[in-house]
Every structure is written in structure tokens, then in C-alpha cells.
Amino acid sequence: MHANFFFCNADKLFSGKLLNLAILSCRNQQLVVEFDKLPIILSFPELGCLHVYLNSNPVAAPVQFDFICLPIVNPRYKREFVEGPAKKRLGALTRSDLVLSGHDWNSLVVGKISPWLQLDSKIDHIRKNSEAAFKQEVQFSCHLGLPAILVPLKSGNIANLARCLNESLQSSYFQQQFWIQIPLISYKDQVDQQIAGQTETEDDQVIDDTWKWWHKFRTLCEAQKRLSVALELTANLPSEDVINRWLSEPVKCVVISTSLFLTNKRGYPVLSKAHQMLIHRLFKLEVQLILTGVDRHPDKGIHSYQQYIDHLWQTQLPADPITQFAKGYEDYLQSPLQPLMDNLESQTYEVFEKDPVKYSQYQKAVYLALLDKIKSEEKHTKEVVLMVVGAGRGPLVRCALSAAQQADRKIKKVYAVEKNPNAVVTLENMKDEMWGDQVDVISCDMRFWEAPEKADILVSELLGSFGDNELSPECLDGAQRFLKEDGISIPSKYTSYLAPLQSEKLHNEVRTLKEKDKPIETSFEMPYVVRLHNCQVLAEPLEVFTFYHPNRDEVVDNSRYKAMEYKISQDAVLHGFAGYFDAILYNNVTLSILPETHSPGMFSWFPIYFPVKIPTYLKKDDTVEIHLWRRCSQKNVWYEWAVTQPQVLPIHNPKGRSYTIGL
């Protein structure tokens, strides 16, 4: 497997009297197209026209590039629409649509946009002129079905740009993408002020940001999902934070300057560290990879280049455990899961019980409050009672039994109790077939359940994304009632947390999940379990609810309200909160999808996201706050959320009209 190649600035590939692309001759240059493995090799410009074959046989490709970026017209045909003695010049275009076939032209080219165009100007006959060749290569590329077109951004004015390319987003019948081209630092940036003959100010160091080009330009487009950043290396990077943001974008290719390599001592081109580093961290993204500009090392060939790229991919770090079990799964929007009202499924219970860490550490906690319970004077004449309240499949009584092994306690009863009657069939085989008559199988919800002895122990895992949003307060608050007066609740306690977010791909995922016949904001008002992918979070979390077990409130309330104010490092779009938890089982030993303290491993929790209607933009040192509130009725629990910094939104889902967890 390999890196997904482009090889652009094939400029010159539509000049001169092409009929075909068997042959394109010039300076002795030849290179081979593979079509069956889809790689695709074509000239830098410098070189001229190449020879070009088209060739199925793998041991003729030298090299193996997957598509080609090209431009839709010749760069150097500028039409004249307004005024100029060309306004009635006749002939094509450009080039047949039968130079390649249809399968070809909607599978191995990308189109690029001509150069000249200044669709911003502000003299009126360079605009319009530029604004009619613009629609013009649109329309044919959209004749060929080319799968996307590369469009560079130069600068912040960039208002009629995104109004064109809006009109066509809108107007369209072919679903094409368009690769917005934006340098990681702006061109005025790059200019070194010594060598321009400039003296460096204080001024001269204020940084044009191009993030702001792309947001300013994905804003105008109302952030179609069609676009996406086609992101432009360049010599020197930016900030950290600068690149997190970018990462957080929907980058969809990289582009990368043979200008940008250095000579390796064998005279092989390398990429520095730094740059290393960020296209790893961009390869976790799926981008693919434009390679372009001058053949900089003539007697190592193009290849080398590809080699060296495709090397990189090859030297990734292996995956951890968890992305490895969320591959395929990334920024996928999932409905919490919601146990009390619905019967989860044997699949279900599969994926969860294949998680070593998370019952790891319940045996372990379980261990502990053994050791607590029954000290070593009274282990031969001493038992516990021990309750593990939705049971599911049994894997909290096999690490309970295991637990009281290891620390050479005995357990007088254990009872597992679950309502879910097709998880009792598996629990009553395991009883018959290993537990035997230490344990009794309860078909039975907790919170009605009447027990004819109360424990020493009660364990559960009853913990969602965000601590308590599958109930686990309620839960067990009914079912603490049958827990002796000194008995131990497994977990113990547990937060959640919240931070701000930013990414609009999760954005756009929401907005698409617009159903028929309820209103536009129910998708905008409901929590969603998500594997955190292409997104930045803007601000460290902070503590939201905490519940303890047992309660021992006189007055039971779990309805909570929590105001929270986070401080903006740089400027940002904020689309939402990320939500996570940590929980104690007993004593010292823990569970956590926070990341500063995540637990080592442990895959069954991904975090939460709330979603906000309208995405709000962030500028440096701004304050964000958000209120949330948990609110509880007689038949539901549902979550509400507002903010109320820098802008004030709405309040999304009051009264839990859009989403509610059935108790």
C-alpha cells in the first residue's frame, strides 16, 4: 500500500497540436502512464512536452503516481469576453474531450484553474473577463467530470472568487469538488525583509494569516461540504497552534514543492524534520499528495522524489489500540447509547467485553474493596454479599469471582442482576455451565428489583461518554437502597468535562442529518458519541458534574446547572463542546477518556459532542461561555445547553424538545 500521489504542473500538456496522448515529443524525455494500478507520471514545466505512453505492463512504469493535476485551459490562452481584438476569436477552447476516455478523465485528472485569472480585481473589464473565462473552464470541466478542480486563494480578497464558485456550487447538476489552495503562510510572509531590502519593524511582523483567507472564503460558500483546503507547504512552518487549526480543516490534499527538499549525503532527495513530521501528522487526515515544481535532482529522476514520500508512509508509527479499534470510525456520528429504554444487542455487549483495560481496572477495584471488606485476620471466617447490577453478559461477575480469587477472599453470594431478558439466557448458561450455585441470575430491573439480602459490594458499569448520560445517577440511586449502610459503590464517583471545539466537518455531518418532517434544529440539539478526528479542541476542559455512590443526600436531586468560561489562544470557529469523564471505581484506581489523563488502551468510551446551531467566530483572547444544564422529569433526563460569550445563541433543546434519555 502507498500514499495517494498527484503530480501537478503538467502545464503544457494541452499545447501545441495534441490528437491523442500516445505521443508528446520533445527532448528526448520519456515517461510511462500505468493505468491499471492508476499511478500517474507527467512533466514539470521546465522540461517541455514529454513523451507520454499509455502502458499496461508494470515492468515498463518507472514510477507510480496516482493522478495528475492539469490545467483546464492552457495557461497562456486568455480570452477576451468585454473587450480586446480576441473578443471574436474563433476556435476550441482547449482540447477534445476525446484525447482520454470518460472512465479517464473522471478517474485520473484534476483540473486546475488558469492562473491569470482576477476575479477580485478592481478594474471592472479585468473582473468581468475574468469572471467569464472562470464559469467558462467550470462548466467544461464539469463537461468532462473531472472529480475535483484545484483553485488557488493569493490573498483575503477573495468576495467574488467565492460568489462565482458559490453560483456554480448552487447551479451545478455534477457534484464536483472543489481543492481550495491555500499556503500554510502567506506569500508576503515568506519574503525574507533583509534580502527584499527592507528593514524589519514591528509592523513587518504582523503575520497574515491565510487561515483567515480559507474561513473568510468557506463562510461566503455557507462551508459547502464540496469544498475543501488543499494545503501548500511552505518553507517555513508556522506555529503549533497555527497547524493544529489546519488540522482541524477539511484538508483533502497537500501540496509539496520540490523546492522544499534537501540533499541527503547521497544525494537523494529528504524533507527537514519538521516537515516530516507535520506530513505524518497530516497522513492520519487520508490526504492525498501533489508533488510539484522543477526536477531539482536530475540524476536521482522524478522517482526518487515518490520513493522518498512513499517512504514516509511506510515508516508511520504503528497504530495505538484504540485507533486501531476506531479505524473506520473516525468523525462518525453515533446516538448515545440509551440501555434503559432500548435492549442492547449481542454484538453490542461483544465490542464492549473486548476492552482488556477497562476490566482490568474493575477487577482491580474489586480487589481492593475485598481487602477492605475482609481483613486477612477474618478471610477463613468472614463473606461478602456482592451485586453487580447490569450484568449484561457477564463479564463484572467473571472479574468479580477472579478478583475474590486473587485476594483470597470469599464471596457468600453474588447476584447479577439485568433486564435485558436475551443477556439473562447468556448469564444463565455461564451459571449452569461455570459459575454454579454462587451466583443468581436476576431477570430484573435494578431499580425495581426486591433483594433478599443487602451487599457488601455493589459493582456496575453503567458509565456513558459523559459520565451520567446513560443514567447511571438514577440508576443506581435505586438501587442503593438494598447497599449496607458501610457498603462500597463501584465506581465510587465520577465528572464529567467540557471544552470548546472546533470542526467543521462534525458541523456538516449534523447538518446533514436533517430528518423529513421535524424542524432544521432537532439534528443541532442532541448529543452525539463521536471518535474525535479532524477537529481542534480550542481550550482545556473543564469540570462539569460530579456524582458520588452511594447518596446519601436526604434529598435526592440529580438535576444539575454549570456555568463555564474558556479563554481563546488564537482565532478559531467554534462548532460545538467535547465531552468526556473520568471516574473513580474504589480507592486509588480510576477510568478516564480525558485526554491529559486517558486511560492507557482502553477503547470502550468515545467522546461526546454537543453541536451548536450557528458557528461562531473565535478571535484571540475572546472569552467563550457556555451554560449547561441537566434537567429531569418523572419519565426523562435531557440535556440543554446555550452560549452566551462572545455571541449569544439560542438555547438548544428546551424543555428537551429535541432529544431526551427514557428513564
The other form holds:
2 protein chains.
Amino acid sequence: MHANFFFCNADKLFSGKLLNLAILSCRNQQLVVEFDKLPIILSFPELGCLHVYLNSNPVAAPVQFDFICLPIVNPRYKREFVEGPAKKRLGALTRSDLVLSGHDWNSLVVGKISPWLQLDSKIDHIRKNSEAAFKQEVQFSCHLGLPAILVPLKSGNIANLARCLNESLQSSYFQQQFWIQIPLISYKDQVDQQIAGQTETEDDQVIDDTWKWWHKFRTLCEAQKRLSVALELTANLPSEDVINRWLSEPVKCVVISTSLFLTNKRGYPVLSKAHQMLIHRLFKLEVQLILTGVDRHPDKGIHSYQQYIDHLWQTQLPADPITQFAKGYEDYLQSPLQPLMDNLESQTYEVFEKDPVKYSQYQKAVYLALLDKIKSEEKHTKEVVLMVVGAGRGPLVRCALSAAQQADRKIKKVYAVEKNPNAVVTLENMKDEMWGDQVDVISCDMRFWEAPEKADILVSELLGSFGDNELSPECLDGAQRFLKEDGISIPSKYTSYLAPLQSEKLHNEVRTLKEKDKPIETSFEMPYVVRLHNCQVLAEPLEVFTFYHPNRDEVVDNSRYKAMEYKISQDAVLHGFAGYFDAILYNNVTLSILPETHSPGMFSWFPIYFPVKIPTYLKKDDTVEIHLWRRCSQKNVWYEWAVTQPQVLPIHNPKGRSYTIGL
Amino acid sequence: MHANFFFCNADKLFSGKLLNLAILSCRNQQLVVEFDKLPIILSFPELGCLHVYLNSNPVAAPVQFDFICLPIVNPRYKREFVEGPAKKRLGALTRSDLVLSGHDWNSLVVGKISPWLQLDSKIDHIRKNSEAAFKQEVQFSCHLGLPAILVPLKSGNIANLARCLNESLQSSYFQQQFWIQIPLISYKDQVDQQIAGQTETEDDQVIDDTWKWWHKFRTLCEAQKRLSVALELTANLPSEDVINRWLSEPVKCVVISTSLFLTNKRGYPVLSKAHQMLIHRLFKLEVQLILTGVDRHPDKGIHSYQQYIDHLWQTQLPADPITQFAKGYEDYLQSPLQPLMDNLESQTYEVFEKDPVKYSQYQKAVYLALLDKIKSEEKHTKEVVLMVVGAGRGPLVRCALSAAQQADRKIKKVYAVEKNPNAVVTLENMKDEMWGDQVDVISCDMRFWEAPEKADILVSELLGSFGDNELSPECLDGAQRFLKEDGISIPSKYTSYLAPLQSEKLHNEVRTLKEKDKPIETSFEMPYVVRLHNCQVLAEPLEVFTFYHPNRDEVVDNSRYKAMEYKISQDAVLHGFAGYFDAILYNNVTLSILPETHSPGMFSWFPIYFPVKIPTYLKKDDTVEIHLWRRCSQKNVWYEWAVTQPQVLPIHNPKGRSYTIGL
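Could the form predicted in complex with another copy of the chain be shown next, to go alongside the form predicted alone?
Let us now look at the entire complex, which starts with that chain.
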């Protein structure tokens, strides 16, 4: 059971049904409605549950749905608006709200805007009548407390509809959701005459890419969170690119017509492979499902459609380990850690220490470095000094000791250098309990430590989601004083990557982070660590900055500047950039969070997101150019970024005014 | 004399000179500099005055300039940066600040950034050295208190220069101006080898439209007010469109090379007709002039160039009456009057009553209406009732009485209806002193007045800059109750017009209007009455809304909705829309503030400006589409507007959240 269906998780109860209903009559807690010319009784026997009895027969087994979609007002009401200005109607506009309890209206019924409305008609009285009716319907659904309203788009000619709906969005009185229903392929491109009959005939300016309808609509309405997409599946599906773009939009529900179903050998309704795959991908966005249309399998009953979709839900592939780990963190913005300025907490150490991949890679790297440092014939005579800088609660110390054992090489001493006094407590305990004299715990910032001897191998894990963004370069530059001339740093190299990103969701999240007394741009001028989910990466990531360790340059300068160009393959919106990194720990031992080369199963880093203040429309074949600077001062490090193609946007975070990383 | 040259009015002292100077030595209050390989003494004998002695001869008559442009640091300093990272320089970076007094530095000297800097070089060490030198020069000019710094752009490859300069703009410590020097035609297109020698040779991606350099630069720097253009005239001039676009930019000074001058019969330097015309147009922006280059008329002396430009200044055509009236109001944003909600002040009446054209047009209209209402043969037997609704301090009453006299027709009664009790005082006095029984003064809102008889002619002046924006439709709808069936309304029709507008200046003005505790969009969601000056109208105005009076529709509905499309002829930036109106008072008697048909000499209305929140780049041949709504409620009226092409922008002022006009 669930409290509110449209926030419910898809893994609880997910299927619903759009009945093309007209309320015929009503009895206590029962609604007799017309579905496909067949009277049906809807019964609401208990909270949060809706039984549908076919053939008016309450004795037959009910079909259970989570919600139904009902026209907000009786379709017969249309008469009032057919000609001339709207006349005063005698009697009520539709049936009374008393047919259902407030709670049922509030949780079981989604309202449908009348299909005959033409708010963008060029004929004045049609437009004005439609506006009046629209306003009435929205207000009545607000009166009923419906949680959401379905509003269909039939073309790209929607400016006035957007204005009218946006007016409702201005009211903070009632937080109604608007589900904007958009077909995957425009009506004009579909053969189905029945559906085509509904399109606005006077509209001669059809844009075929229905995503553009949505883009226009949501932009006019400032992409408010209360607006989402009800995606209407069509018999033919658009290209993979178009589908990916939809998956970056706030799709709240999917409308599936019974006409899309095929019949299998046993006579049951099934969907084509392509539709199945698409629905599986949409499940990941936790969409609601709306079943609509004529019952084409009357011998099996409406129930069979629902069962089939249930079956699709049950047969989803299990999530990979990273997806499982990231559950609940999808599109959740986190400020990047500042381990240099702040001391990490116990729980943070605990989570990251669990990574099954990262430390095995580190161990492999130390293993190979030891073999290179001490040849087989020297293994009894030579020993090396190893320093772990930023030892935390000791995982890298453990790696180093295991690697030495595995390589059958001797480590003279492991220095575990850690500036967080709280983590030092753990290290000291481990030394006492396990490591003994082999390990020296140094409670000190690596940049200021005076080492008693120089190291052969310097091991650190200071990388952030964007490689250098937790100031690994500055820390290791400070630490390399006590690395021998021929010493090895693990990691030895890391590179950041950037790719243009579309995600209304993330952009909206940033917008709502605006803090009081701070200008709106502040939250757009910092990067966020985030598990990318409801988004689309618009081009292959490109390399940005690379750092090598040890750094033997005459003058060490960790400031950087790079401009990148990306070719865009279809119309899209630029909401920012996704950042990643990869690193060479030693030789061929690597870590990567780049999608193409992601270290399998490693969950320690989510990508980073650099927003842009102004969402920018991109046309097919446009070039996106971004400039990224890594700036350094005595006190801190920060990024500045600026888009210069296809449009020029202001420099973000000039002089680190909104965000810096403290040294 | 003037306190601060770069804010001085061009009609006081305007000419200046850029000397390509290198400071050779200095004595008390005198600077010996090198100009065109010739030593010159600059002397600062008194406050705000700069004497230039040629040939080191202080006895010869000095040339007087308002300011000079000097390199901020000695050009020889370049050596330090030629190879590798910047070395520590022994000795001072340039000559001491003691050569001039603080006040002189602050008012007589504009700093020049070293010409060898290449902040966007792709070669790392050249870029980093240039950055370091740039920072040093800006800081030193800040130390000196120079009022402005000249920064040349040599190509469109300027992202890093913009970033470095923007960093200085972030500091609120010193309010230095940056004059970005840009040639009218790009260096690559010029033949002059000497100038071409200065261009960055590695830059292979030259954009020929130099305005795009500026657009990119100022957008990256968020179009801050401290950034302006130093426009460098070139031998060949670009097209009229390109020049118009420059005139909509914040051009603070014009750089004129001596190489542009021709020699007239008497051997003196003169400019071509085209250059003269351009300079005359630039005078209107109150630009500073900078003279630069080799003295090509050594027998006449540098003085002769200055004299010639002085001559151009003196021979400007006198301003037309509207320009004279509008002096000081250029680009000054005013909230539109709300005469319905607020009572106008005495001074406001006084100003508008002075319009030499408006009332003569009204008198003509009443005259023609009287002739139509009373045929010649009826003139002794028939008389009409005339009502002035919104009579103010009586100008229309005077018009009506004069028109009756002129037409030799009888008016039974003039009712002067006025809701402002303060203006009624004036009306009552006029009745007592002049008008007598012929006029009845009615102290009442026309919408609620119960008239004792019906009128033949209803005269009003309720129009705003956008026609209906002072609620003339609502007022006249209310007043027409007491207009006879065949009565005449003066005005009988009015129409608003809209045209896309480029004006960084206006957009910046709106941005700085942001009120405390209000979101930034508030100031962008209202129209402003403004004398358009530093701007460019990007396409012919198109009709928007039309109102007719009397309005005999069955249901009177003054809400409106219209979408307009404009074709754009060259790349530009959309900062909003210019609004105008025209009106038919009666028959062929009109008022217009449309540029094409402006009533000559009429100054009562400036245009109106509808801003857009996000400046939008327009490409040649783009279509701009704007939707404008006039919305009405019981309490007020407001506009909403939205751009849907070439980019979709959010709806402005939804539900009148930022601006309404009270009923």
C-alpha cells in the first residue's frame, strides 16, 4: 500500500489505467462510468485501493488499479462553449464532489483536461472560450484536491496554453502537478486515424520533433518542478538519440495504448521487443503507467494488460553493484568534500573503505612498484621506505603491507601521515593491535611534516570526482620534498574529463539550492558531486587537466586553462557539464570513473556536475565550446568556466566569488 | 573646466589625444616623453589642464588636451617576459608615481596595457607571462588611481583576457573603467602593414565582424558598467547596419589615427565625408576623442588635427525640438505613469500642457467632429454636448472651445470630468475666470459619474506610450454609457506597436534597478518609459493591439493576445522591445510616436521599453517571435510577454507578479 500514488516507488505498486470515462451516475462509494461504451462500476472499498468491476458486475473479481484518470468535467459540458462567448450554464458544471471522499479524490483520481480545448486557436472566440473552460477545469480540480492534471499537447503551437497553465503555477495555494502529455511521435506522423482526428486542424505549423513542444512549453513556464512529462508511447518508436533525450526529462508517467499490444500464441496481449525495452528503461525513472484505449482482448479482459506489464516489471534485470550502492542518491547534489579544510567523519571513512575495487587496485600498484624497486636478487638485502600521506583510518597502510607480503619484499618502515586527529586515533590503535613497529603513525599535515628520512614510495588517495578537485596536486607537491629522487608516487598521473550534459532535473535542483541573502548565481557557480541519472550526456567526454607526480618542473604551477569543443548530434539543451577522472596508480594499474572505461564495481566516486546559469538551446551540429580554468591563490583553489559557443555565457565563479576549495 | 574628463559633457571640453608615449625622464610637474621619436614635454601647470610642448620647447604655444594615454609601464619592461617564466626584475618596474600629483594621475592620464601581451596564446609560458604582466599593469594603474585603462582586442580569441580582466571587475575597491579598444574593421582586413604587424600571428580563427569580439568579451564579463568601447576608426568604414549596431553599444571614446586624415588645398588635415558623418553621429553619444599616430602635417603641427575636430564639433546641426526637450532624459528609465491610481502632480500637467503639437491636433479633431455633427445649415439651430473626460487642468476644454469658435458651431455644454481633486481646483478657477456657464466642472471618476444628459462628443487624452497602457480602454468603456448612440469618441482608435531592440545600456539600467528583498526578475518584468538613445531598433515595428471607441461589442473584452514575427538582418543581441503607439483622433487627424510617422515636434510621449531577462544572441536571418498578452482582472491590468524564437525564454510577468496597472 502507498500513501500517495504519484510519489510511490515503482517497486511497490506501479500500474494504473486511464479509462476514457464519463461519469454516468453514482451511488454511495461507487461510481458508474462509461468505458469503451461499457458501463463499469468503480468501487472504493478501502483507503488507497480502487476496484474496477466490469460489466457492472460487482460479484466478478475486481481489477485493482492505483488510480484512474477522469475528465474533470462532464464531456457534455462542451455544448456550452461551442459557439459564441461562453453562456451562463443552468445547473452545475459537472457532478458533485460528494461522489468520492476527499481522500479518494486526493489519491486515486488524476484529472483530464477536456480534449476539445484549443487555447492556441487563431480564432478569437474559440481561444477565449477555451481559456475560460481551462481555467474552470483547473480550478475545479483544485477544489477536488486532485493530485495531478493531464494536459495533452497536440502541436508546437502552445504559447497561450503555456501562459494559462503558468498562471496556475504561480499560485502557491495548491501544489497540483501538471502532467504534460506528449506523444513520442507527432500525431501528424501517425497513421492511426482515430488519434489524428483529435489534432488541431487549423494548425499548419507542425514541428515534428515532439520534444521541441515540451522544451518550448517548459521553458515558457520556467521549468517549474510541478511540470512533468506524461510520455505517450506510439506504435513506431523514434531513434535511440531521441529516446535518450526523453530519458533526461522529468518523465512522471507513460501512457500505453491497448492498440500497441500484439497477441501471443496463447491469445494474450504482449508488447513488441522495442516497446518492452523502452518500458524497461522508463522503469528506471520510476514512472507511473497509464493504460488507455479499447479492450482489444475482451476474452482475456483488461486485467491481462495489467498482468503483462506486471510481468515486465518482475523480469527486470537486477541492478549492477554501483547502481545498488547509489540507490537513493540518484540526481542528489552533494557539495564536493573538502578533506583538506574539514575533517572527514567516521561514517565517511567507513563508506569509502568498503569499496571492493579501489583498494585492490592500490594493492596491485604497490605490489608492482615494490617489484620494480627491489629486484628478485635484492629481496633479502634491500628494503624500502613507504609513506602513506593522508592515511585516514589506514586502508592504504593495509594495502601496502599486504602488497609487500604478496611481493615477498621488505618494507623498512611505513609512515602513516594523517592530519585528521580523529582518524589518528584509529591508526594508533591499529599500530598497537596489529602493525607494531613496522608502521609509524604521524599526526601531521603532509605539507608541513619534517620527515626523518626520504621515501621510496609515496602512496595517497586524495583524488576527487574531478581528479584534482580535492587538491591532490597541492598536497603531493608539498609532500614530494621527502620523496627520493627516483621515488615513485602512487598515483603517478591523473586526468579530468568533461562532457556537455542535458538535465532539467539537475538544473532545477541547483536553482532550488539558492540560499537566502545570496544572489541566485551563487549556487550555479560551484560544482556538485552527483550520481547522474535523469540526464543525457551530449557528447563524448574530452580530457581537461592532467597532473603528474612527482612533479619535477622548475617552477611548480598547478593553475590550468583549457578550452574544449564538442559536436552536438541533435537538438538539445545544455544544462551544464559532467566531469569525471581517470588515474594511473602505477604502470598499467588504473582507476576510472569515465563511463567508457569505468573500473567495474568501484563506487567511491560519483561524477561531478558543473552547472551553467542559463540553459542554452543547442541545435543539431552546433559546437559547444567551454573554457575551464583552475585558479590558485595562496589560500585556495577554484574553477572558473565559461561557454563561448554556440552562445556566449558569462564567466562562472569569477575570482572564486561563489566557491573555492580551501588550502 | 571639468572635474573628471571621462564624465564631462562633450559640449564642454571634448578632444583628447593618445600619444604613443614612452616616458624618457621627468622634472618637476613636467614629463619628457617620446612621441613619434620626437621628445615632447608634457606640463601640468594647473588643475585639469594638460599642456603639450613640441620640440621640448616650453616657450612655443602649448597644445591643450584633456588627457593623454600613457603606457602603464615602460615598454622596455617587456624584456623581462621574453623567455621562460617571468624573472624577478632588479629595480623598479617603471618610473615612480611621484612624477605627477595624485590628482593629475586621476584626471589626466589614461593607462595603456602593453601591446605585446598575448593572454590567449596557446603557448603556455607566453600566456602565463602575459597574465602576470597584465595583472601587474592593472594593479599599478590602480595604485596610480588612473580613471581608465585602454585594453586592445586584436582578434575574437579573447576568453582568457576576458577572464583576467573580469577578475579586476570583481574588486569593488577601485572603480576603474576599462576601455576596450576595437577596430571598426578587423586588422586582417586592413592593408596597413604597420598595424597588421601587431596582430597575433598564431591566431588562425579570426572573426571578421569585430563587433562579435566585443559581444563575446562583454558577455563573458556580464556586461558590467565599468566596461565600455574605445572604437578605433579605420580607413574603410563598414556598412550602415554595422555602424548602427555600434551606436547601440556603450562607446565611451573614439580612436582617430592621423593616418585617416587627408590634406586640403591649404595643406591642413581634414577627414573624408564618411568619416565626418560618422564622427558627428558619435558626438551624440558624448564620446571622448583620442588622436593617435604619426604627425603627417608637421608644417601645421599636431594642433591642426585638434582644430579640425573642434571644427566638426562646432558645425554640428542644431538638435530638433524633441531632442532638445529630451536632453538629459536619454536612456533614463521611468516607470509608466499610473494616472488612474495616482493623482498627477502640478508639474507633470505643466510639462505636458506645453506640447505644441498634441493640442493643436486635438483642436483640429474637435473642429472636424463639430462640422460633421452640425451641418452648415443647422449651425444656428443645432448645438451639441461635449464631454472632456480626464480634463486635468483644462487644456482639452480650451481646445474644444477654440474649435467651436473656429468652426462657428455652438456647444450647448462642455462637461469637464476630472477625478483628481487637485486639478479640479484649477478647473473651477478657470470656469470662474473664463469659461462661465458654458462649462460644467465635474469632480468625479468618469467610470462612476451619473451624467445628467448624453454627449455627442467625448474627448479624452488617456493614452500612454503604448496606447492602452494607462487604461484608456477601461476608462472609455466606463464613460461611453453617457455617449449618444451616434456619438463620437476622440480618439476613435489607437494601436500599439512593438519592435525588437538592442541596447546593453537599457538592459544594464534595468538590472541595477533590482530592489532589495525582491527577486532579480522583478525589474525585468515591467515596461519602462524611456527616451531611446544608445540603442538600435532591429526591425520595423509591427502592430500589436488596437482599440476602437466607442466600443459597441456585445461583450466588451479588453484582454488581448498577439504574436509578432520579425526578420533580423544582421547578427545582434536582443535586449527587449521598443513600444510605440499611434492614434486616430478623428478622421485623418492623428497622433503618432512611431519613428516613421512621428507627429513632428510632439514631445508628450517617449517610447516604452519591454525588457527581456536574458539577452539573446540573434543571427542574421533569424526570426524573432514575441507573444504579448494584455491581461485584465477586476482590479488591474497587466502585460505578459514571451519570446519563442529564435530561443524560447520564460514568460515575463506571469499573473502580473511583478507589475500591474491598477484600475
